[in-house]
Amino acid sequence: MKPAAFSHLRAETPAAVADGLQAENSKIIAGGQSLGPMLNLRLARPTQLVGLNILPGMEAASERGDTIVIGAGVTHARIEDGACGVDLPPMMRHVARSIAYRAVRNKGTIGGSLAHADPAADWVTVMTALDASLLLHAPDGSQRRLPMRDFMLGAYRTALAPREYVEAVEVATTMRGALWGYDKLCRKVGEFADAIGALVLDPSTGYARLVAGATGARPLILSGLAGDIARNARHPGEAAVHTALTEQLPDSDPVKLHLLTTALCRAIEKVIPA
């Protein structure tokens, strides 16, 4: 199918974005790797698309004090290639190379993926595990900072206000030295995940986070298990992981719980052998 007719505004300033989004049924586009198929299937029928790619700073990455600032328009491919001009946490480069296919990674952006909030996407889980914050730009020019754990509210739902957009992703520089494990289960390479497990431990700061992704909703933070792992430096075992998931996701079917348990156990094993 072909998309319904729409106009395309390539916004050069934040003010132009705000003006463009005042049009009825307008929608933001970044890389377009998620929105494009929805347009072709006519699941989305905006009258105007407002592109963010040429906004100043959207495709840049930098380091400010103890924070790595990644423009929302940085592509998965640049993260995969280590071509951001600033050292990123190794976990990010590992994850980027397993997102879809290279053609998708060449266009898809980290900010677009987070704003789309697909539960099965990699970045929503990884940024939760790394305790990232999102810098959001409001129509009046103001900015606000929101932790990733509070940004995604559910499947395809975020805390973005009307006409607000993701300007940058911020990660602590200490995450470069963190221990991490990541595992994604999918039916074939390039597909969205059926289950994701992510563990990040930073002994220098005492940070520990264990996250289950592709749950069908927002990423699930398993704080109790992460605390046990940090204190004991022991793998909690498959039974304990399954029990924790069952308590948090009581309505999930047994197959889903098994997949999530497997992904989490594999992620933990990459840091702490069973």
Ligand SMILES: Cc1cc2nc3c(=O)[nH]c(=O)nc-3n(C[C@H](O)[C@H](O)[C@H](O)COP(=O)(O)OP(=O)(O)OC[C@H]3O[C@@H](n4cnc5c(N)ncnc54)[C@H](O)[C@@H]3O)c2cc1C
Given for the second form:
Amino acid sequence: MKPAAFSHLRAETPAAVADGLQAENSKIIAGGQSLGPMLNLRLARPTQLVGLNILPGMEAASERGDTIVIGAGVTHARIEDGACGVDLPPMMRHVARSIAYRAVRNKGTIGGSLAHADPAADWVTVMTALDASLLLHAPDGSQRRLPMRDFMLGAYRTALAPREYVEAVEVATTMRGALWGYDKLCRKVGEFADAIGALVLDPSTGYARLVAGATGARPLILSGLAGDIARNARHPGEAAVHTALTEQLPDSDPVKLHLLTTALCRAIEKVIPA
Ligand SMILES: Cc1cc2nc3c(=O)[nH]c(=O)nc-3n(C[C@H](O)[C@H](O)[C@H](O)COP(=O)(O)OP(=O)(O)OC[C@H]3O[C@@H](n4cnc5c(N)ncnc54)[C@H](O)[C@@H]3O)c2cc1C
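The block above covers the form predicted on its own; next, return the form predicted together with the ligand.
Expanding to the full complex; the earlier chain stays at the top.
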């Protein structure tokens, strides 16, 4: 199929984005790796697409004080290659490598992935585990900062207000030194996940977060287990992980719970051997 006709605006300023998004049935496009197929299948039929990638700072990463600022237009490939201009937490390079295949990574962006909010996507889980914040740009030019844990509301649902866009993703510089484990279960290399487990521990700050991803909804933070792991420096064991998941996801089917348990146990094992 071919998409229905649309116009394309390459916005050079935030004001141009706000103007462009005022057109009825307009939509932002970044890498087009999720939106493109939806256009082709005519599941989305915007009359105008507004491209953000030439906005200043969108494709760059920088360091401000104790924060790494990653422009929403930075591609998965540049994260994979370590070609962002700043050192990113090693977990990010590792994860970028397992997103889709290189052609998708060349175009797909971190901001597009977070805004799309596919529950099975990698960045939504990783950015929750790394306690990232999103810098959001409103049509009146104001900005607000939202922790990733409050950004994704559910499958394909975010806290973005109408005509607001993701400008950047912010991660604390201390996350470069954090201990981490990540495990993604999928049938073929380069596919979306069936289950994700992510653990981030930073003994220098006492930060500990364990996250289950690809649950079918937003990433699930398992605070009790993460606290136990940080306190005891011990793997809680498969039974405890399964119990914690069952309590939080009582309606999940047994296969999903088994996959999530396996992914979480493997992620924990990468930091603390069982
Ligand atoms: C074959 C295939 C396999 C894939 N496998 C994986 C995988 O294993 N793991 C994974 O995580 N992802 C996977 N993806 C998705 C891929 O990572 C996409 O790059 C990503 O989901 C969307 O990013 P994009 O920049 O292409 O966004 P687009 O497709 O351009 O946009 C997606 C949505 O986000 C909105 N949007 C984009 N940027 C912004 C912004 N800055 N602010 C507000 N809204 C915005 C758009 O309006 C649209 O609704 C796969 C995709 C394909 C085609």
